[in-house]
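Read the single chain below, which is given as structure tokens and is the form predicted alone.
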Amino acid sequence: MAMSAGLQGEAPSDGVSSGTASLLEVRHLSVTYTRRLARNDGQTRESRHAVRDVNFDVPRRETLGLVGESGSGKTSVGLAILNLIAAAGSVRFDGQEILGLHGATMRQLRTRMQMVFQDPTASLDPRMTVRRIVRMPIKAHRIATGTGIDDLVAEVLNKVSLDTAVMSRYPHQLSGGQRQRVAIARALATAPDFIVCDEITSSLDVSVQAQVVNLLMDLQADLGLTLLFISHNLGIVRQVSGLIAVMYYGRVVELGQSEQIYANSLHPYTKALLEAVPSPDPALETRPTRAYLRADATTAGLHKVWSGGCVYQDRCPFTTDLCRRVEPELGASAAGHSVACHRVDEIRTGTAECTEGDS
């Protein structure tokens, strides 16, 4: 059976590997999405900018986990990085540039590179049986051959805890939680490097997020895996990810160290998130101040064509017309990590003070 040893956490042995400190590279990646149009100004075409220029490095079996509300453009991110849409800059994988890669090369690297989806439901097809899920990407890639294809898919279905007897049901007659893990398992069926987790945990119940969690956790030190954890949880995010990489309108506002990050934020829409968690404790748990969020903001800026400036000016009660004018770039911040503010010293020692009611 071909491949299993890469299941048990093995280093690759294709000779490709680069020796660097991060497996992946991230450098001004942008992505830019074109609608048709209907009208009467001749107009056909609208393009919008879903991410851009993105800059982070994801180290070799550690997490960076990818934050920020609905439409800041993470999951376009992750589609980028497996080069499963169009983008512009540059994503390096153990060394090696695959934006713009086809054919046979970007096949080789798929086996390396999977990813979860958020909705097992929908991304799991209703007509196959569990064995006909996970043994596809083992056939496609040819990763074993006539006995050992299901020898491989119950070795993988047995490291995210299924039992063998789900092989010959349909994703319907499953649970969510353990359709999750089908999904899981269909990913590791390559023994892939690095996996992309697009809010594997959104669709299921908090009892078993927890349990999902923990498997992911527990796949990543047997197997040595690199995860992008993408999700708006901020709870699930600080479990999972040594890294945090903050997201607002296309934008990484905020990058750095996990317990950096929940300690000592910087950036006035990454306090807002985390003053927004709440405490599973209801005598801990306060009334949110909203001083990092103006009391008229709405989502509206999200939808909006950028125009320049700083991306959370519409939102910040601490915009002035630097905010307006130029765009903040991603700098060291004194707190150790990388913040995109004009205000940031001012936030860091609290002296900023409230603009909102300036024109």
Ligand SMILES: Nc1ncnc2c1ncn2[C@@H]1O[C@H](COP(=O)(O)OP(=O)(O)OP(=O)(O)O)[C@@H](O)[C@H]1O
Second form
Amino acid sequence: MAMSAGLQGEAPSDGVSSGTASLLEVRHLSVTYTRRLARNDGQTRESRHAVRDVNFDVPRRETLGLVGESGSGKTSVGLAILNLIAAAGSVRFDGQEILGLHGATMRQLRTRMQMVFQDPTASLDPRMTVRRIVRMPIKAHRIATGTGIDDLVAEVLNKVSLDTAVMSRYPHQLSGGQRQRVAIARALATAPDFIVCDEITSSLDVSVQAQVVNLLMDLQADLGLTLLFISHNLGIVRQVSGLIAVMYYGRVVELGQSEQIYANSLHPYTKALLEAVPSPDPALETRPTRAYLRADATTAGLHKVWSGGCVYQDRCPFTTDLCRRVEPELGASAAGHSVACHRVDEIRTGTAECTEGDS
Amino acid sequence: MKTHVSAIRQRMPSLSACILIVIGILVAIAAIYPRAFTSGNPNAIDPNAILAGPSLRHLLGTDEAGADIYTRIIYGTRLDAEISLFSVGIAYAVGVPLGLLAGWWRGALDEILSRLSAGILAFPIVLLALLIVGSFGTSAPTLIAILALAFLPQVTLLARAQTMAVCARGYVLAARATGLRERRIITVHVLHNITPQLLVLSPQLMSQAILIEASLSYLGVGIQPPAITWGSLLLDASNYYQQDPLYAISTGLVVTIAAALLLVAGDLISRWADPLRRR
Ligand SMILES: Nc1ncnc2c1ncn2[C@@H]1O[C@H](COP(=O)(O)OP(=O)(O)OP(=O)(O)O)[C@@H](O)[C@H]1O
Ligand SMILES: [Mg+2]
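The form predicted alone done, now the form predicted in complex with this ligand:
Zooming out: every chain and molecule, the one shown earlier first.
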């Protein structure tokens, strides 16, 4: 298998690019949600990890696709990176530590890092016109004044290919695709370097998804944006991302250049995900063998509290005693990218034996 | 241009809203300048016409002392308007900020406010009124204070619940992500979005104020003569409903219609304030 050039050459040990070149460096990021249980005393709390010890870099002007099924912690990573929820670890943006920042310093940084959310119907205030929605960040950061504000609003709407006639409309008067364009326009209003795109197409019609993805890719090329592209749709991620991080139950289990992961995925979870992606050419489509998913696999594992070992042990067909006891670290594989799996070499050479039915 | 016209049309009130606005203006005139509707004196007594039926001189007849009922109803408008407006206004002025802060910051303030509100809500308002009137005597300010206190928990809890609901919406998180200050988020996004729901409650409370005033008057702890309220008229009328049914019916209808119109107004206001429900 041919090694792809560039990234791996710079940082062969961990599959992420070298530190200084990266706009975003995420180290040991963990997010824990605590909720109060409805008991008599009202004081009993239950906490569980949504993200645990996640590490990755996003190089300037590149896109990291963050994939994983629902509940794997993708949104939590995005929110933690933007310091919108409490998190532990370290997030460096352009060399500056972000976690723990607050007040004016953080607000100032927000002009450079923005987010587009999953559902534009929810993320746009229904009682504001499009003009007002896009004006909000411009006025909050005093990016323009007077008539310059409306000029800038028109300019960013133009960037997302929206007619300025939509300015006086309310979100509910727009189509889903238009709404998501407004949300993108709002994110662009502060001229950011970095945007977290959290499942920005999943609430849209399939026909519109491609338009929005193409728009985003054009914008990235034109404006030199760095993107964290969150999605559970590997087909779309492949289109936009040069790098991919696969998440399962709060952990990154496979990380590397997308070409490599598509051609030579090693983690059983990634393989299962790829098998679920419909082929663009129906004639070539093979029936999913589900060889990488246990027959009894359920998503139940996602909801129990992690108690050691590999996060994928309950669904993996290759689980051994070692997998149950020791959690595999994300490390360089012989294929060149990073995988967190004890049996990666056996899987790569095809000698891994199924252990299904052992438990 | 076209969108501009339709935007204006959207903001235009409907026919029923127009009718209500006209009624509201008429009531306001009656409250501020009752002479616009009647040349009579509400306390002028006509000894020759006691409990008389309707006539050209006395449109709705006269009461037990021979005073013109129509004139008394018109003159009663002012106190009823004052009591309902001020009691609800005070409840909002205090309750909305409290509920907003409790819903936004949660924590200890929220806990205390919720318990206090539940405590006040659990207390029967008429009993509360009897207790307070017993120690402070009856006057319009006392009655306003009682009603404001009774309405405060409803307003606070509504503002709190709506704030919490709005805070869970994506656009509040999105606003934080764009870098808005908390103060701005509260005033621009939260307050703006809870206003329709808050507005629906205000005419409802005003109608409650009118009805509670009437029942307190009926119990003899309301506003005392010579001051006139619709409630005090209702009390007098109830003593003579056999001799003069129109007396009781007309005063009762005034209270009922006022309360009902306020409820309709509440719905129209919320519709108008909410672009999603606007036609
Ligand atoms: N506010 C919260 N309070 C408690 N638990 C939460 C909260 N938000 C998310 N979680 C839990 O954390 C885990 C990760 O959630 P997250 O939303 O980050 O996943 P996701 O990968 O974005 O999923 P999806 O594809 O459904 O958006 C889930 O199990 C979820 O139930
Ligand atoms: Mg999500």
